[in-house]
Every structure is written in structure tokens, then in C-alpha cells.
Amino acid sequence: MLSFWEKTSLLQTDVAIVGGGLVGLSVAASVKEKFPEKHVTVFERSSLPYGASTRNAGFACFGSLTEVLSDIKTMGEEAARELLFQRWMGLQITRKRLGDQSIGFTEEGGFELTALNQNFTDAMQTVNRLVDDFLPDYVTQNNELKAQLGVKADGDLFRMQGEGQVHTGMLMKSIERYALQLGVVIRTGSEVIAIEGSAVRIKDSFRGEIDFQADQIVVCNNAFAASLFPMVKLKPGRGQVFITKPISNLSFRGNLHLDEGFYYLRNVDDRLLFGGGRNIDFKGEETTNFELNESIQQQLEEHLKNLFGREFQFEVEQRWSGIMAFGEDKMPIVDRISDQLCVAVKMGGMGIALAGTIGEEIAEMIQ
């Protein structure tokens, strides 16, 4: 049962945003920056963002060499370039908005180790030509860095210019704090179970179902959007990672991509965070279940040993997973469904880089 005060003052908003992760909060920030007078409310079903925003690897990246080549093959050069630009620009927006120190951003460098006996010279030139106006000399080959990084596996090492890392926890705290300072209302523990016209129906553990009224609704809950709108073409994808205990004399610094980005490694101070392996079992990992796949976890450990040599010693301290959203290609879905409803989903595991750009796009749609 609702009170008179609640009905008259607390159940209306100008813009309702479904999903309180990085993209949802970035959308809220962009809307408030552009329209300070609008009342913006974010609905998040969990006490912490539920998908991948607080469960990712913290890569501030745009696309490795083989990943971009795969995108060119599936989408064409123009779309692949646009996607890489969106990621690059989105990260610039987030860094400028929040500040590097507050999100733990460091530009340690991004690398890719390619398969043995494959020549990527011409392909590297193709990628560099595509992005030369905003990322000059984006990809360079430098096998001499393998020894410095401690990498002993066979293959050529390429470096991606401008790639860095963020501290995921600091990033989320910072964007939450920024949104609140702008006047955004964040309602956690509010699972959106239906959207009907201007009504956003939430499930409250104490009050049951409550309808909020909104002039504009933006769905930003990524892989979980399919439960609200089955017509949105996306599939969930579970990403699994583990982090080691501190490793003495660890020489590796930066990000390392393998196999078109299906495997990814970074240092977290003197620890290693390694993840991926979704390509081992695409169908099995097409899930919103956070449980770990033990077979994939074992293969991740084997990959790490192969990278640094069988004598390389490490202990796993913690394992977890996050839920991403994918589709036939990697281009995000940012679209207006109706006069009142927009969607911003399918980040393809690149929410950190894309969030700033997506926020600006939705703010323009709201106008």
C-alpha cells in the first residue's frame, strides 16, 4: 500500500533508466549534463550492478589486431572503424568526466600475441590506415618486448597504442558519485519486471509491484534486456576470470590479448588477472548463470602456464564470472523503439570503452 505522498511525489520521473551499471550511469550522467532540469531515475535490481560492470577485467581497450581483423571480415572496414572510434572516444569521455586518478587509469600498454607462423604485416597496415586520424601508428610489432614481459610462448608480439587499464571498483564508485552529484536518483533493489507505455513496473521485496511513470525510458541492462524485449537481437555471454595471489618479481605489465580477444591477461599490481575461454563452449557460455565452468577454468590455468613457461609458479586467489551481451556483429544496439522507449545494449564485452559514447548518443535521442 502506497501513501499519498509517495503517489504524488515519488513515483514520477522525466527519464527512467533500467540498469545501474556503467552504461546506465553514463547515460544518466550525459542526460543530466545536457538537461540539468530533468529528473533522472536509475533502477538497479541488485545492491551492486548485476551484469559485468563490477565483474569485468578492467581493460581500457579498443580492439586488438586480430579482433579488428575479425570485425572487418564480419562487418566491413567502415563499420569496424566506426566501432573502434566509438570505443576510443567513449574512453576519452569517461576519463575527462571522472579523471584518471579517480578511476585508477594507467596506460601500461596493450599487447597481442599472435599464432605461430602467421604473417600480419599487410593486415597491420590495413588496420593502421583505418584509424590513422585518431590513433596514429595504432599497431606495431615488437618481439623484443616478449623477454621484458616474461612471455615465453611462441608467436609474434604486437603493441596497441593508447591502451590502458582501470580499477573497476574505483571506476564504479566514481561514476556513481558523479551521477549523484548531478542529482540522479539511483534506486537499488528495484528489479524492472515490465515496461508498459510510460509505466516502469518494478518488483520490491517489501512492497511488491510498483509502477513508476516516466516521460522517457532507456533500457541499459545489456544481456538481461531480452527478458523485457525478446525482439532485441542479443545473446548473453559469460566471461570467466581468475586472479592470482601476489607474484614476487613479476615482470609482466600491461594487457595481453590472445585469439581475437577470446583470452585476456593483465597485471593488477603484482597479481595476474586472466580470463576468457568463451570460445571453448559458445553454447554452454550463452547463459545468464554466474556459476563457473570448471573445464574452462582449468584451461585458463594451462594457457597461463604456456604463456610464461611450465616453471612459472602462481596460486589462484579468487575466481568469478560476469555476464556480457553479444550478437551477430559487435556493433552496440543504440536505438529508439518508440516515442517513449530507447535501448542501449549489446556492448560485446567493451562496456568500459563504450559507456561514454553511448551516454552521449542517448542524450541526443532524448532531445
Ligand SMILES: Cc1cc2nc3c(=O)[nH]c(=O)nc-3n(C[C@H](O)[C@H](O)[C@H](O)COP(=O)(O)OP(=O)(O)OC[C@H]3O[C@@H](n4cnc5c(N)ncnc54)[C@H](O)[C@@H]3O)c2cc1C
Contents of the next structure:
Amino acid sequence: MLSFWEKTSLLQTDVAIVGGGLVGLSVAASVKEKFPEKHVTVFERSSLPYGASTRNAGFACFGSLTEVLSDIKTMGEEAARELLFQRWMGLQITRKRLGDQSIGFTEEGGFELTALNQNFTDAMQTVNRLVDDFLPDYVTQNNELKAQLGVKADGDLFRMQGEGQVHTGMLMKSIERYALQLGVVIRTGSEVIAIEGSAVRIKDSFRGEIDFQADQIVVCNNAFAASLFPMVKLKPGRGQVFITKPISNLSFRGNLHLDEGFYYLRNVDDRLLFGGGRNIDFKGEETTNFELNESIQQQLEEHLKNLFGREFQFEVEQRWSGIMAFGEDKMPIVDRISDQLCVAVKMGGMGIALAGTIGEEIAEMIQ
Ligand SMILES: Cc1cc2nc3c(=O)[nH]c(=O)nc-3n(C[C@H](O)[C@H](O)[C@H](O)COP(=O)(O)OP(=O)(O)OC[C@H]3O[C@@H](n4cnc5c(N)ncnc54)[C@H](O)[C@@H]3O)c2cc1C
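Switch from the form predicted alone, shown above, to the form predicted in complex with this ligand and output its structure.
Up next: the whole complex, starting with the chain shown before.
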């Protein structure tokens, strides 16, 4: 039962945001920056965000060479360029808003190792021409760097200019602090179970169901959006990673993409974080279940050994997974569904860079 005070003062908001991941908080920040007078409330089901934003690899990236080529094939040049631009722009917004230091942003290099005996000279030129006005000389080939990075596997090494890495924990802490400073209210432990007109119904483990009223509602719960809106066309996709214990004399620095981005490796100080393998079992990994798949984890370890040579020694310290959202193409869904409702979901494997742009787009829509 609600009190008089709760009913009259605490259940109304101008803008309700469903989901407190990086996108939900970026949307909250953009709306508050544009409309300081608006009351903005984020509803997050868990004590800590429980999707992808606190569980990812921290690549601040726009698309590796083979990923962009695959996007050109599936979406065409114009859409592939637009997506790269959105990611590039989004990262600028987040870096400017929060500051590089507070998100642990470094530019140690973004690389891709492609399969042996494939000639990418023309393809590289196509990609570079596409993004020349915002990412000049985006992709360059540099096989000499392989030795410097300690990479022993066959294949050509490409470098993507402007790609960096963030400390995922620091980024989330920083965007949360920023949103709170702007006056955003974050209600954790508040799972949204229905949206009906202006009512946002949440389930609270102590109180049961409560209806909040909002003028505008923005759905930012990414892979979990289908439970509220089955018509939103997306599929969940689990991402699995592990992090090693510190490795002495580790020469690898930066990000490395393999196999169209299905595998990804970075250093976290003197550790390696390695992940991916969703392509080993697409159907099985199309899930919102956070459990680990042992077989994929083992194949990830094998992959890492092949990359640095069989003599390479490492010990896994921790493994975890997160849930992403995918669709037929890689374009995020950022749309107004009704006078009161917008959605911003389907961030794929690159929500870190995208989030800044998505926030701005939604703030424009709310206007
Ligand atoms: C292993 C892994 C590695 C990745 N690596 C990278 C990377 O290196 N670079 C990169 O750019 N991207 C990476 N990603 C993808 C990136 O993390 C996502 O694109 C991004 O975090 C999406 O943010 P989001 O806020 O849209 O979704 P989420 O982070 O999933 O946030 C959605 C939030 O909604 C909440 N929620 C769900 N349902 C409800 C409900 N009914 N009511 C209230 N709250 C709800 C969830 O608890 C969650 O906190 C990776 C993802 C994974 C899993």
C-alpha cells in the first residue's frame, strides 16, 4: 500500500527510462543536458546493471576491416558508413562529457589479424574512402607490429586509427555519477513489467507492483526489450569472456579483432581479456541466460594459445558472460513508437561507442 506522500510526490516523472545500462544512462544524461528542468527517472531491474554494459570487453571501437566489409555486404556502403559515423561521433560525445581519465580511455591501438593469403588491398581502400572525412587513413597494414605484439599466428595485421579502450567499470561509474549530478533519479531494484499509456508498472520485491506516471517513456533495456514489446525485432546474443592473471613480460598492448569481430582480445594492464566465440554455437548463444558454455570457454583458451604460440603461458582468473542484442543488420533501433514512447535498443557488440550518439538522438526526439 502506498502512502499519501508517495502517491502525491514520488510517482510522477517527466521522462521514464527503462534500463540503467550505458545507453539508458547516456539517454538520461542527454535529456537532462538539453532540458535541465525535466524530471528524469531511470528504472533498473537489478542492484547493478545486468545486461552488457558492466560485463563487456571495453573496446572503444568503430568496426574492424573485415567487419566493415561484411557490413557493406549486408547493408550497403551508405548504411555501413552511417553506422561507423554514429560510433565515432558517440565516442567523441562520451569522452568530452566524462573526460578520458575518468573512463580510463587509452589509445594503445586497435588491430585486426586477418586470415592468411587474402588480399585486402582494394577492400582497405574502399573502407578508407568511405570514412575519409572523419577517420582519415583509418585502416593501414603493418605486419612488422606482429612481432612487437608477440602475435605468432599466421595472417596479416591491420591497424584501425582512432580506436581505443576504456575501463568498463570506470566508464559505468563515471556516467552514473554524471547523471546523478545532473539530477537524474536512478531507481534500482525496479523491474518494469508493463507499459500502458503513461503508466510504467514496476515490480518491487518488497512492495509488489507500483505504477509510475510519465509524459515520455524511453525503452533502453536492449536484449530484454522483447519481453515488453514482442514486436521489436531483435535477438539476444550471449558474449563470453575470460581474464587472465597478470602475465610477466606481456608485450601485447591494445585491442585485437579476429574473424570479423567474433573474437576479441585486449590487455588490461598486464592481463589479457579474451572473448567471443558466439559463432561456434549461434543458436545456443541466442539466450538471455548468463550461464557459461564450457565448450566455448575451452575453445577460447585454445584460440589464445594458437595466437601467441603453444609455449605461451597464462592462467585464467575469472570468466563471465553478458547479453547483447542483435538483428538482421547492425543498425540500432532508435525510434518513436507512439506519442509517449521511444525505443533505443539493439546495440550489437559496439554499444560503448554508440551510446553517446543514441542519447543525443533520443533527446532530439523528446523535444
Ligand atoms: C562479453 C561482451 C563483450 C562486449 N564487448 C564490447 C566492446 O568491447 N565494445 C563495445 O562497444 N561493446 C561491447 N559489448 C556490447 C556492449 O556492452 C553493449 O552494446 C552495450 O553495453 C549495450 O548497452 P545497453 O545499455 O543498451 O544495454 P545493457 O547494458 O544490456 O543494459 C540494459 C539494462 O536494462 C536492464 N533491464 C532489462 N530489462 C529490464 C526491465 N524490464 N526493467 C528494468 N530494467 C531492465 C538490465 O538489467 C540492464 O542493466 C560487449 C558485450 C558483451 C556481453
